[in-house]
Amino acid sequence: MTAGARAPATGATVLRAGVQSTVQDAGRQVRSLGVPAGGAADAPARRLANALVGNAPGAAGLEVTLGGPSLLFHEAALISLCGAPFDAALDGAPFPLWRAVPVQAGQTLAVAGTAAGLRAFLAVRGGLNAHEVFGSRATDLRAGFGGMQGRALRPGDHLTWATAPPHGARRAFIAPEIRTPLGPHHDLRVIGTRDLTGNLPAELLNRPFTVSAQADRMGARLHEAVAAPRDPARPSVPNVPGMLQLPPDGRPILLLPDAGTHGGYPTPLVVITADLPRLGQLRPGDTLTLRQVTRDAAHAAYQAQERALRQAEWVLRQ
């Protein structure tokens, strides 16, 4: 390269960010030490977007939410959007989800609004580049570190990906019954802890809740309020995503991977593992009920999700 020449552009710009895209992967294991989990809020979207790709499960990508962003990409790439049915188009073509799609230099994804659900996982062939924290380039929006510097994406932002050997961009289907279900209603299966006691079991299970307008990436709180038990002295416990918090008002907080990780208010449920990534596409004013199941049936519906990710990703990738 002679000198003042500029260098080639790679990567991509972001000329309008969306609601709130931020890059995201699996999440980290430190919580022990007080760091949230974090992570793509909806885990089968970010693994079999990666998939379709060919990277690794954990690859980091950008988690869309409610109005995905615009990107102008300045070299080649090979991506795939899973999750909640986004309105996409590239160079104003419909760009199809749940499939990898090759994208040339000088094309623009755009990737609008979506009717039903909340999330969806943007994977490019390689993984994003970010700030890696604790073994995770995903964002804590809450801590400011991780992804890009900490915090959600910016007009002007420019993104890179690691190189990876050509992926073919296969057609592939994806059965609906490992997507993640999408509202306007869900049933929640949950387990009841040691502080399911009293009324609670009639006030929380079996009925119907709407998730209110106050849903983030930390939770997700639902309108109708319930009898709270009161306990002044109730010590700091460690807190989970899935857990339901009873905070003094009784209106329950559904926990997110970006929930703290201990608090003080009584949680009487915990959503089972199967059904996590549908807390990730609760949408305002969705509906939900909860359903108590044994731990037996838990880790039955764990087992067989788990199982099916797999063979799915498996043929993704041949």
The other form holds:
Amino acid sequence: MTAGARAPATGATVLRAGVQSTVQDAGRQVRSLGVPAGGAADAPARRLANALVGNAPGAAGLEVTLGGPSLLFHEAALISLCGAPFDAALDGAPFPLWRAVPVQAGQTLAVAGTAAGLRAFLAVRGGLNAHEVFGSRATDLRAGFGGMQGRALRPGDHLTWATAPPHGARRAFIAPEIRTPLGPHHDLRVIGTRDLTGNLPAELLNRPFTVSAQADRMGARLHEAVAAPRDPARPSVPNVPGMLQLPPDGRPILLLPDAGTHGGYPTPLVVITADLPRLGQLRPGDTLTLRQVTRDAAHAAYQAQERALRQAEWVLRQ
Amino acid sequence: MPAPSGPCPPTFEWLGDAALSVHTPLARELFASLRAQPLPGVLEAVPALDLLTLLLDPPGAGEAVLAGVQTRLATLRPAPGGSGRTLVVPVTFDGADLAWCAAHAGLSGPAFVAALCAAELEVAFLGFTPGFAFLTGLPAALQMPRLDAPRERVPAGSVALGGPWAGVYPRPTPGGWRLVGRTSVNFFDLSRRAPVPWQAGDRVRFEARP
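Output the structure of the form predicted in complex with the partner chain; the preceding block shows the form predicted alone.
Whole complex next, starting from this chain.
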């Protein structure tokens, strides 16, 4: 080390930021103030990554997107990466996903790209320290608060985490069935709203759509246009997670966690809760088909998914 | 004994598998009631005009929540008079659309500003972007059609009119309402203990400033 230069003794330095790496957690519940929910777009990935390192399910970590960051660790840590199958290396050696991995001070984790899917969640034992707003450390990029100064990581940023008692790096196996399915094709189960009228069922259901390049944490816009009803006098009403919004140009938008709280466009479909994590893995160029199911089927799918996730979390914490 | 639910009974609308919208003129009273005494299964309540959308957790809680809301609504009475608070918002009326709006209303610029400042507005609900309030109470003559194509960026502090509403953009965002002026009041300031200074039911008056 050069004389005079002092590396921080704790945390990790961001050497390369990645395409869009943000601090996320389980999000906030203040839509009534106009504040979006935020939070990791692939919630099971967040929960499993946190469980692997012994964190609470809502602990803050890094959501990495398309191309990941490089982090130089100044202190030992227990970390895990869950989600899309990013190529990652720890000091040049392959870094496994879906595992708790001990990192030593001085080591560099380099997360590269992913061939499928879009996002992964990097958990650190103890949980990342970050700006907490309305009970959440999630980064709101649009309004510029939470996380790391309300923005995505930049080179030179310094990440720190809370100290926590040691947790063993268990070699538990996470069954592929509970991981969020990745593209390139997605079948998304949806439920119609009172806006699903006229030609819209035929235009929207059981046909292929392509995810456009306009896919961010607010929403994933689809490439193909449908004939959209136009009603300029329509009132603004609350959005709910997974809504399909139909703006006047007819290109549907699937809403993600940073979507605005209210909207004035028709919203003929809502993706079921069990399939919301898939929205976080929609990658530009992926194809998808929207398939209508009943509320009962949706509830059964949610219960089965939640049961499997809770069981996995329980096993990992033992 | 269940009380009569009034002249306008509530209607319910499922949104997907994990949300329930309650359409009722008592939406604001229901929101206040759920805040004071949460209903199991309701993760979050989001108000709009005569509407309260409930996000459910777990999703299957819907039927029990619906029954609970019906019981709750039967006990609620309209609470007129809002919050009892009045906010005076200082506005410099120099917006890009001010002249257009005055002409649309058939008024001179100064007469339009005077009419807007005389309007008794009220916060109907918050939403769209952090701290953005939908202000109701515009006289019909002052209600302005939205822009055909929204502006890509509306400056922070812009005071705007759109449809039946008036509003203030707390942050630079895209926006389709007509800009009549600007205020220095920050309606989303995280350095304050209460980052959002207004709430549903507050009365609001614009005051012209040079």
